[in-house]
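Read the single chain below, which is given as structure tokens and is the form predicted on its own.
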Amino acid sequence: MAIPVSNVRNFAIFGHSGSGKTALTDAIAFKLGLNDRMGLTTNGSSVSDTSDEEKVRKISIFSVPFSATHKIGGDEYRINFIDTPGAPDFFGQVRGAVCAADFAVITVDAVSGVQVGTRRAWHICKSYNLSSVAFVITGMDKENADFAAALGSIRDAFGVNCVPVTAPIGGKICNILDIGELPSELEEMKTALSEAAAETDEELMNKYFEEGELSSAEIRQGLSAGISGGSVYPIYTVLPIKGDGVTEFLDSVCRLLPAPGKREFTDVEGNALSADPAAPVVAQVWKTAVDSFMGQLNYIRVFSGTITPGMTLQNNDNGGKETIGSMILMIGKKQIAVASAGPGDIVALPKLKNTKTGDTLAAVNNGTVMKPIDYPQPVCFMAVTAKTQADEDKLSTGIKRLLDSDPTLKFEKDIATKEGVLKGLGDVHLDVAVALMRTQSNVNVNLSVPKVPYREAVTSLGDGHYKHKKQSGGRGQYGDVYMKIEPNPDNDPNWFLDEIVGGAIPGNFLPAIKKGIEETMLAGPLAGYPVQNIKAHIYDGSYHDVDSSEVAFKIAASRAFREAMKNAKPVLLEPIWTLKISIPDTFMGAISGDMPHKRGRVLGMETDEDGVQVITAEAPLAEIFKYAAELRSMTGGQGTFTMEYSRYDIVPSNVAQKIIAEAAKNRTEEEE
């Protein structure tokens, strides 16, 4: 750890589902000595997928952190790289580790040129103001691969200032910039490298306007300063499993590419903070794994300051103060400590007391808080219940370990529906924390179809009276009330209206009224769901002096208002979501014309700024739990979206039969 700051290189390495990620991540790590033979993900070798699930699924579900030091002549440089999930149920982990980079790496298949993915991946490199990217074009030994289409592919989608730094010549690939004479097809690259770094410098233009070429060393210094500015993308070419191009392109980062502190990060407050390594302390977790021997990990990324064992640092998110024990680089499996870790570092600290993902660990007395990570709201929801008592006994436990290791999911008590609901990016994702909630916390549990939290409403004026009189020997029970019930589109908190003239009903004995009616409206008439919206209206009633009683008051004012509901023409109302869907071109006819199967309808469609096709629908809940999966398989994988909540709606009167048949069915079988 002992290199300097400025011989440090960062970087993330993102792309589409099977465009080459982990495969060059295997390379990478396989020429820099982290593993003594290349990793293959075809035959459970790979050393980023290590875990079952990855095995088993043969896709990428964590973001793996890397370290290792590369040399070039004299010069040692420490290389931290991060390999990323490329499935959109796996975003989340993306986010992370677009803020623990300093630059990203996007993979860009030969064959299939770039993807929604590696759009998908730039313009979340862009939102998070990550403008260094290069791109790595992966898969030049399949058939059908195509470097000149692929190379176009990225500069049309992306810009001009896409140049390709190094390419297949001869059957090798090699740095255009090492060699002198270049086949006639590569000069016009070369050119597209001379003309993006003479932009970057008024001296390098010039001289290129006068002399009409610049050398090699001019070239880099010029292609340095624009990709630290986020405005030339260089591109690489490499074969991660024959190796060709691997060392290419890592002397090409060392040399080009950004050190810690060209780009820059922000607090909260819109403070830059210094990548200096004698700077007090600030670091964020940027992902928490739960390791099945030293229990929580915490992997950090350090932007200021120096970390050691033994050092206390505060959580400036939560107030606490944790001890450092020890500092572990995690290489696949291996776990190697370290000394010590400086600005642009990545380590993984074990067993904090109370630290969690997104939390900024700072030294003592400096209250610098990150920015908090941005993550995708859930898209898929599934009911969750164990399967014996015992698991019962651990769900709460599994489900936080669960829910501390992973932001994107969440899980909520649904009090209409009495269900435990598990929220996640995709039904892939789902079934991946079940795995790992059985292997974390020898927890088993079943995932089924949640039901829908309808609600009750009623649509017109409606008239409810209840005379509870009951004598059963000493003091008897005497309640009556009358009441309106109406709607209350706007929700007004002032539901409860008091008209009594007269006495007619005490005031000491409204609070049991107002207490009746709020009970019942916890199960409405219809089929049994809360009751929303409504305005009540007391406007007459009796008592008697002795037999009434609260009690007596509640019971009369539930089943006037139950009355009531009858008579206020009742309807059933479902919660209706919006759906933002990314999707190429040639698949908006089939989603669009999706919409009205799913009782949905399209509101509008439009290009973004990625020139993805992008359809806003809305739908209803009942008809979209399995979306997710739907939209995977219309696409082939290449479709996406984000739902969020939008408001109820009426039932309509086919579906809302069904509904109230079926509630009715369930009572009689619960009475029986």
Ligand SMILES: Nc1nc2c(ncn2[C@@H]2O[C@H](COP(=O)(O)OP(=O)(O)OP(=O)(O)O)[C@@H](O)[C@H]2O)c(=O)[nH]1
Given for the second form:
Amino acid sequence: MAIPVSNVRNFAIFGHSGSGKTALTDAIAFKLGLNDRMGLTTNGSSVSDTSDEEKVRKISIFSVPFSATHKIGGDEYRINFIDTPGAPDFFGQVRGAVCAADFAVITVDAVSGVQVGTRRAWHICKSYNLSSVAFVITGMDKENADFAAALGSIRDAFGVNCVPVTAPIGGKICNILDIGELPSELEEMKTALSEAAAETDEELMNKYFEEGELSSAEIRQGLSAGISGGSVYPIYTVLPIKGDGVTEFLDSVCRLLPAPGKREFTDVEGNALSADPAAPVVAQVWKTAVDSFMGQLNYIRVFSGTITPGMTLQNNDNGGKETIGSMILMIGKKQIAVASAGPGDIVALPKLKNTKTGDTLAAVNNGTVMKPIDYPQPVCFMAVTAKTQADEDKLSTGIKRLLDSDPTLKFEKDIATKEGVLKGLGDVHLDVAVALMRTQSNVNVNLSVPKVPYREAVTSLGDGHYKHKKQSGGRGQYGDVYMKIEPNPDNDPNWFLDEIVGGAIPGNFLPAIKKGIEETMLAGPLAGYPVQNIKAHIYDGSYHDVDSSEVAFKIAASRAFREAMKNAKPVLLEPIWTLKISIPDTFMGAISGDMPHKRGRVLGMETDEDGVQVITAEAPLAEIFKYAAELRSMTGGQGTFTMEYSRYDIVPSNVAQKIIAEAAKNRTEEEE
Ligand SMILES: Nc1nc2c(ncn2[C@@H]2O[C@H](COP(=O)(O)OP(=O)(O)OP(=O)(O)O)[C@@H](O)[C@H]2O)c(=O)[nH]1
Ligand SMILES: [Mg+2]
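Next up, the form predicted in complex with the ligand. The previous block was the form predicted on its own.
Up next: the whole complex, starting with the chain shown before.
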């Protein structure tokens, strides 16, 4: 019999890297019978970290969904859950999961307590209307584990309405509400639960005041309302590897956490979707993956309606139709066929024709479009070169496959430096991308620090003249051009100005003169970089009735332009980027003090709403290609940053001299 939507629970597990998300996932998967033994990341047997890259690096890289049923007495529940990676390099996977889950489970290690990744997880949930959050304290079996300290750090960071529901009591994990007689030191926890429950409802509050206590059923009722409304946050303790506390966690999740429909999902126009299995289908792709056997897999979350194989749906982002062949879930390496998917369910759809992450699939004639999923912008750039010609031939296919399954990766061909540049969220992200390209597409590439796309410009007015005159038998060549160039800081598109008087140059040669300048601008005279932000005034010249030609004027213009550039105090420009660096307090001095070493400067510092310090700084791109790795090592992985292109600015002359000398050297080598 189908499980009613009210008995579906759908959550994603977030948290700091290494805080036990995958261990918790393996423990749940084992408990729910998805695996016949407890998977472990340490020996590569985890049901979640199954890719070679995850096994070698011992970190999660992908968000992986699971689904199973859980019985409490005679009630059957469907538990859909997603394990997400904690490393900031793979935050794109987290973004997708945030859009697919009804509530969040955030893991906190009992030794470290709340960490930056914990705050980041909380922050993203809150900013995307994922308001029901539960915490799971892991690692209680570790040396130096401190339950009280971990609990305290959660309440300090996220408020006193974070209340333990299960806790280690007498060497075992118990549900506080199920224990009649609590040890006196734990009475406080029950009081916290009762108070949190009472605050959600006036009737409960009155009763609590009058009688001094609430029954377990009343507490559950109050907690459940508070959790759905995002004002109460339950805390669980689980020892995943021992399997302790898993059943207590799952039982309580089914009792207290919201079913699909409580978290309001809205379409682009702000209309709420109803979690009705009989409504027209609306689902969104929150993740696209490439499987070596099945090819592309689109993972959807169903919001409304029920999908069954054979159904035709429309893609409301591109207008295409898709027939649903099969629906599956990958449990470890096993493929499980799913017969139907309703509100709150997550399934993978193989072999869709033209659907990608973020797209809405809906019933035919239902025009609902979900909000696109927004992804963080790249902060780490590397140049990609194919190892062999065979790799070069397959490179674009390999890159396309990568980009299709990872919206946080970008690939751009830089016209000035002629390099293909792969952009992602960190050096590990790019290294993993290279490894995936090898395994998915058999393309082998090297990564190297990219060339900086410098530009050339002028800082004053400069004059240039060239007379191109050649007499070599037959018809000669004659073109004579005088021009002035000057800075064009606002990039006025009207940069080419015909100021010829008295017909010194006939108008029909002006397009050739413009072309001569434009072609020369592609490789400027200083160091061969494109010239930008100049204005050219063509004010005089002469011509010859027979020998003047477009080619002759083009050559004259090119030479005159080069001379004018030299006289107009040319400079090299470099891209400057603005960085927003989030770090714990203790690193403020080190990180801001490091900026001048990167020719950068700090523009401001502030504390964001979650108590994290944010430094705004700017620095030349040339100095920050490796910043992702440097920040990680300077902060022991606690810092993250975003960056955004700001502008081109003049390269200081001592640095410029080196770049110009290098370019001259390369030019001589090429000529030789
Ligand atoms: N002793 C002990 N070890 C744990 C516990 N939870 C996780 N570990 C170990 O800690 C390490 C990291 O655990 P994971 O479950 O991979 O952590 P994660 O949060 O999934 O890490 P990422 O996905 O990479 O962010 C592994 O070696 C686990 O075996 C725990 O409760 N007790
Ligand atoms: Mg993991």
